[in-house]
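Next up: just one chain, as structure tokens, the form predicted on its own.
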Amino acid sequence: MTDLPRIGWIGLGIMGERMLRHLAAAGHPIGVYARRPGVTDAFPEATVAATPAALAAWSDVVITIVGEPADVEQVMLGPDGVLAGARPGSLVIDCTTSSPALAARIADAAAAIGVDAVDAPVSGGPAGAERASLSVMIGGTDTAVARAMPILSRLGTTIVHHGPPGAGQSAKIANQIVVGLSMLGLTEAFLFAEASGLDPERVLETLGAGIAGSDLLRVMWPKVAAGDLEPGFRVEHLIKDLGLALDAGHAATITMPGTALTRELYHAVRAAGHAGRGTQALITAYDRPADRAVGTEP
């Protein structure tokens, strides 16, 4: 028996299954809810619930970490939805990252049934969510941010209050401008290097070293050198978190012309087939001489 507060848990993709996984470790009671069949089998411990308002009724609190904001709408506000079956008193977060406005309109929701709600959305990728250091942007009410503390800090070791609810959301949106930009330099930089005759490890290991250096440089600039382009966050969702990025930027009255001509590129990039593939297939957006092709011998 324990008095941990039994956790609904909906999204078992590569970031949701190693978030979940400690929080089973800690302790907690889960539940989950998946609309793809065979998932739940990796937690068979858990309580399996048919819809999301079923899981809701059984936890005291629900996570979810879907895919779009029309996944988070639906699983939260539809018919069979989390606030058709959430306990008074109870809570929901919400790590998917989305629309500041969604995030707003479900806290609304929320307190008028007397549930506490917060956008929680993460930054780390699945090494972050498997050591759970992740960066964790919370929007919500102070009441709502202190009960969830106790959770998100089982995810992540940097996790910082932003504002009222949708606050968090636009936190992360923030921090997608910088990853998707930051490809875009990468990319270039890496495609003057090799046209330049240069080595490229020589070249990270300089780069790193120096103002330009990051944990995104460390990562990806390997990964595009040796041609890997399997993913740790994909194209697709890079694509619909620049597309949050530009709606939010059009509400502010404020013009990003550098966001937008990376998320064309990246429309390019899921055009030629690479939808599934890490965001470093931005260079298969770009004419390079056959032999220093991205999967070519050299």
Second form
Protein chains: 2
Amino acid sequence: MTDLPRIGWIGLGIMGERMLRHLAAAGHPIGVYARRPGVTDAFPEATVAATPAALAAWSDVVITIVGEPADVEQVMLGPDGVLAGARPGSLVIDCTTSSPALAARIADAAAAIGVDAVDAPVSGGPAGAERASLSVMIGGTDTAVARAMPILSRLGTTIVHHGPPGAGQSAKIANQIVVGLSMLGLTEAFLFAEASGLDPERVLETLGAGIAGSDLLRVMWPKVAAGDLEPGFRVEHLIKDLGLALDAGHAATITMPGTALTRELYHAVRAAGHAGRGTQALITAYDRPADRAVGTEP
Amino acid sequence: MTDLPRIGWIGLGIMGERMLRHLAAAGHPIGVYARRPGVTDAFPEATVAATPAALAAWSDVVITIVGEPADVEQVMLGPDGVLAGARPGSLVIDCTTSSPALAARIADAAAAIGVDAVDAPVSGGPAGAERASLSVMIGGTDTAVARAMPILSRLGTTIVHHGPPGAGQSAKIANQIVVGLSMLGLTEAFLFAEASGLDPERVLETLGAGIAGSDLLRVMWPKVAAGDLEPGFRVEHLIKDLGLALDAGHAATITMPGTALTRELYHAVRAAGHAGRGTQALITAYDRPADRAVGTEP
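For comparison with the form predicted on its own, please write out the form predicted in complex with another copy of the chain.
Full assembly next; the chain just shown is listed first.
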């Protein structure tokens, strides 16, 4: 027996499974819902629910981390969705990177039935999820966030409340803009260094030591140099995030040409069949001198 | 009396003066040439030459750090230039961020008269110059670089030989591509965060803790938030560097749309009168919601 809140979890992907593991280990009673059969086998101790609504009826706290905003909308607001079953006084937390406007809409719908809601997208990747060292960006009322904190603090180390519902999503999107444009910069720098006949390792030594240095550069540059396109963080997810940035930006009457260009180039990467590769696959959107060495120039 | 080589210096700007100070303090006999009168007063102990050629005739080693590639060309290859006066067996080092092709041309011209030449652009800014902690990117023959090393090691801490003449310039340009695109990313992320009503300090806390974090972000984000456009590193210099990137890239048959877009936006900053501001002035190229709050929308 435990006094810890019952956690209902939706989204057992590469991130979700690692995150839920920490809450189960902490002693929370665990419930799960999954569309695909077999996925819940990883948590034999969990109560399995047939619908998100049924899971919510069992839960004190429902946490979701699914794919696209459309999935979030269906899981939260659909006919068998979380809010169709959630008990008054319960709490819902969406950790998906999703639309700020949708997060605000969910919070409104939740408030109307006496449920607290926070948006709490995360960054740090599978390694951060595994080590419970995620960065968590929260939007919600002070009351809702105070309730979510003890749970989220089991998943991450940098946990910042950014403002009202949707503000967590906005902060995550700002993060992804930096990531996307940083990938563009390191990709074009790599391309230039390669075309100039430089040794990638020495260039990294130079760049890493100065103001151009970053963890992203130190992680991604060697992968680009080695032709290692394994994810990490997938092209299709960054395309989604940059699309959220542009949509929310347009709604706020700002334009971001760098973000738009980056998304467009990632669309070229996806069109070439690399949607499931890591974001370092951006280099495949460019013609490279190595290709031209066997080319057809007269 | 000293056995240390005589250093002839051309370029006593914000970087050059700080760099030369270390060599003077180490005991090198110092000579200077400057176009503008009075500039050399900062080094009363120095031998003052009337032309670059005359300076080179006095010097064992000539070091240049001037503005644009056109300045480098004139100072090195012009009628009264360094190579018109340099003694066989002497060494010339260009620390300007300049064209890789020009660096190769200078090295060829130098070799023809028995002079060694290296390109050795630096990064780290005035603070790095002051602390002798610059990152130095070198191109040149092994012989020339071995001769330059004892001198350059008094100016910087990360000193990497990237390849033949021009390779130092290529590495520096790769560095500037990363810097330029990183500025674009943090600028659009800031704009997005601002339009979303987020607190810039909290967003920096979140971004700085994860894979989006970098020294550049930590230095520049607070300046953008405070509207502090003081240089640092000037808009006009980054425009030059990104132009070098595109020119050298085109010569190597690569295209870099992100670099081109970034340069174009910096041209807009320059057109608005901000050429002498710091690179964080990129935000002035964008319409901001704060401007629109007092706007004319019906």
